[in-house]
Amino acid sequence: MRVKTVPADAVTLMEVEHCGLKYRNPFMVGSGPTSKTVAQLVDAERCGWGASSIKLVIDPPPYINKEPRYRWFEKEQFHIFTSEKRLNLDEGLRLMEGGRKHTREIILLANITYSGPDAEGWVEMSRKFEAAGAHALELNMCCPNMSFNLDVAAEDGTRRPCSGASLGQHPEAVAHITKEVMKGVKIPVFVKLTGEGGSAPKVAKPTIATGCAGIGNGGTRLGVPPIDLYDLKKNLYGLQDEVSMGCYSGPWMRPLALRDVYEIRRTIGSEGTIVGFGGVHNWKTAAEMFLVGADFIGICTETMVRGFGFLPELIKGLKKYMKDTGFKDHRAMRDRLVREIVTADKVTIRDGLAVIDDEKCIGCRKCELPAHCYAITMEDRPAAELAAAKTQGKKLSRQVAKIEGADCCACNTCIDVCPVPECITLAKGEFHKAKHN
């Protein structure tokens, strides 16, 4: 088995109790291509992973399900995969089976799926995987490139989707699968829901509300690949023959996750845990997830670019995050931005224009170039002024920026093109109205 050699710390960092379980940190290994195998898991273990959710089952097998396209655009910051082969109930149950074997201290989690009629498959399923050893459940409501086309009954005897992201945005049939799930079973529950349709806070109250063991958001979203303009036909894959579209994941889908985690944060209060899912890479993505409302982290494309071993380095870097800002432990994050944000209507808008510092000013006009603004113009620097600074020993650009404060309405778009750090810079003032509209 492939493992990597970790600093033995690493292993006993941040723990949390949860539902009668002890995890050794809040980070969980996304379900995904890197837990769909035993030598997985405990590499995870090794390198310090809390916990992991396995690699998703279906059961009866999706009618997609082929060999999995994957591309990831450093550039971007995007992964995207257009096809994935999900296990089977046998194969995910020998995995479940073979991980507790094999592994002593990392929680294991079942992410399951049935794509069944009714939610006693899903209740079969649960039983099932309880059995082969599972420490808890991750019902899977998310996958959006899963078969869409199937039905659940509902409590009600109404006829709703019941698979991947179409069943994951029906309020009523995914409490009452967790319900029913939960009846049939002893382990903690997790429900993972999608973030298309801007559905998760209203689905995730009825469900926290059924008593599960908590909510995770979806950290994928389903687009459009990028394009071969002079040949529309030309797919990202070198063994795929057709464009197709595609799920998206990575640093880039940072702040739709965030909002995902705080949006539920909301709607559910302070009570219910939150595994954030989506875009978390580093020390500073982990923290913005716990402020913005969750309880664990859950991580999947990073390691599928780097690897399982980065995550030493990131709890070393949030720790030090928790002891510069005098935050206790990771709990004392949690929320602390959720009470910040505010509605647009309540944004409060102080007067004040931007001031350009002439001697850092290198003439190269990207201040002057937004389309919106008509207060920066370029002026010749005096030949005094010039001449002065070559004798001192200084090089000043022959242009120089200036900006018209009544037509400035401080926006700071000139602040962020500009190349030279602290070259502009706002300052409190009377505010004038535009010239121009």
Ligand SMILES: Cc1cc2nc3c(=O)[nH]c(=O)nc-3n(C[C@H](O)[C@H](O)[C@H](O)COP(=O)(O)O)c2cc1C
Given for the second form:
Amino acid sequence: MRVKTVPADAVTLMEVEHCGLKYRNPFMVGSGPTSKTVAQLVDAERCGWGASSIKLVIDPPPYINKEPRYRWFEKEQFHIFTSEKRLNLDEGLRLMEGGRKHTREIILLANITYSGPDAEGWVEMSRKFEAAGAHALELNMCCPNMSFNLDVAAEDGTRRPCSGASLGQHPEAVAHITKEVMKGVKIPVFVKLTGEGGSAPKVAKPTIATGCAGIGNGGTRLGVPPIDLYDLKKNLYGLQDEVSMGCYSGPWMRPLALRDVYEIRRTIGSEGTIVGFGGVHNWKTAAEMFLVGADFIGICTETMVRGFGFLPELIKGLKKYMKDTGFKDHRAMRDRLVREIVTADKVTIRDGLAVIDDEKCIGCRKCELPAHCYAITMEDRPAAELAAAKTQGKKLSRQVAKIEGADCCACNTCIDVCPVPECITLAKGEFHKAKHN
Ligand SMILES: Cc1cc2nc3c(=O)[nH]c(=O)nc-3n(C[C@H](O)[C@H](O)[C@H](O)COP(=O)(O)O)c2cc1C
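Structure of the form predicted in complex with this ligand, given the form predicted on its own:
Everything in the complex follows now, all chains and molecules, and the chain you saw is the first one.
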């Protein structure tokens, strides 16, 4: 078995006890290409991960199961897969058995889908994974690359057994399957929902009411990937002939994933457990996930890009943040932001004005361009000012931006487009009182 080198300070504790299992920390390798082999499970354990959810196992054998095609767009911060290989039942069971044999501390979850019409199939699979040593189950109600892809894109209206992100949008069906599986096994049962259709909070409510171990907010999201604009038949993802939809993950999805976790937390209340997935890649993004309501965090894309070894650094950063801000542990962080988020009608908008520092302005005109604002104009600097600056050895631009106070609504955009730090700032004050009253 080929495992990779790991950092010496790999195992950093942040222990969690949940449903009778001890996790070294609340970080889980999200089910995917980095949890497909025993070597990967061993590597993840060596790098200190609390848990790993093995690659999706589908029974009966998956009807879409092709060699993987991935792209990582560093600049845009998204990962896409257009094609992916899943495990069949035998492969999955062997992986679980091997994983249990070669690891001691990492918690292993079986990520499973029964792609048939009845709950009994789910129960059968679950029992087999329990017997193979799975510490816990993760029912996959999230994959958008199976029937959901066909739901969205099939020209002939082809329908396949409803699974993954298609099934995951049906509250009654998900809750029913979860309940039946829980009756069939003793190990904890997690359910991984989908962000597709905005359905996760709605589905989470009856599902968590079954008493299951926890809810995951979602997996990848289906989207149209980049194409060659001069050859519309040509995709940009390597050895694949046709253009197809892609499954998006990684940092770009963070705001949407955080919203899903926040909304699920608000819907289910403070009792249920949430596994937050989507775009977590460093301590800051992990902190955000806890603050909006996650108990555990699942990470996939970052492990595909950087391997498993970044976790100790992430935990170190998180611990420093908790120390600096007085949070006793990550549980104390949980939900803190949920209480702070108000609805749009409740926000208090302060009056103010953008103020330009004449000396810093380089006359680039970027602040004058935004089409929603007519408050900024460029003016020539007086010749005397330019001459005085010259004698003092200062370099001033020929033009300078000026703000017409009455037209400035203090929206912020000029500050964000200005390339010079602190050149434009916002002054608080009742500048528009007359206008508003
Ligand atoms: C290539 C790839 C394959 C994936 N396969 C699975 C899978 O088999 N089962 C699953 O539940 N999620 C799967 N996921 C979803 C991830 O586990 C995770 O939920 C999602 O990518 C969002 O997290 P991230 O931004 O950290 O990647 C996959 C993701 C990627 C990128």
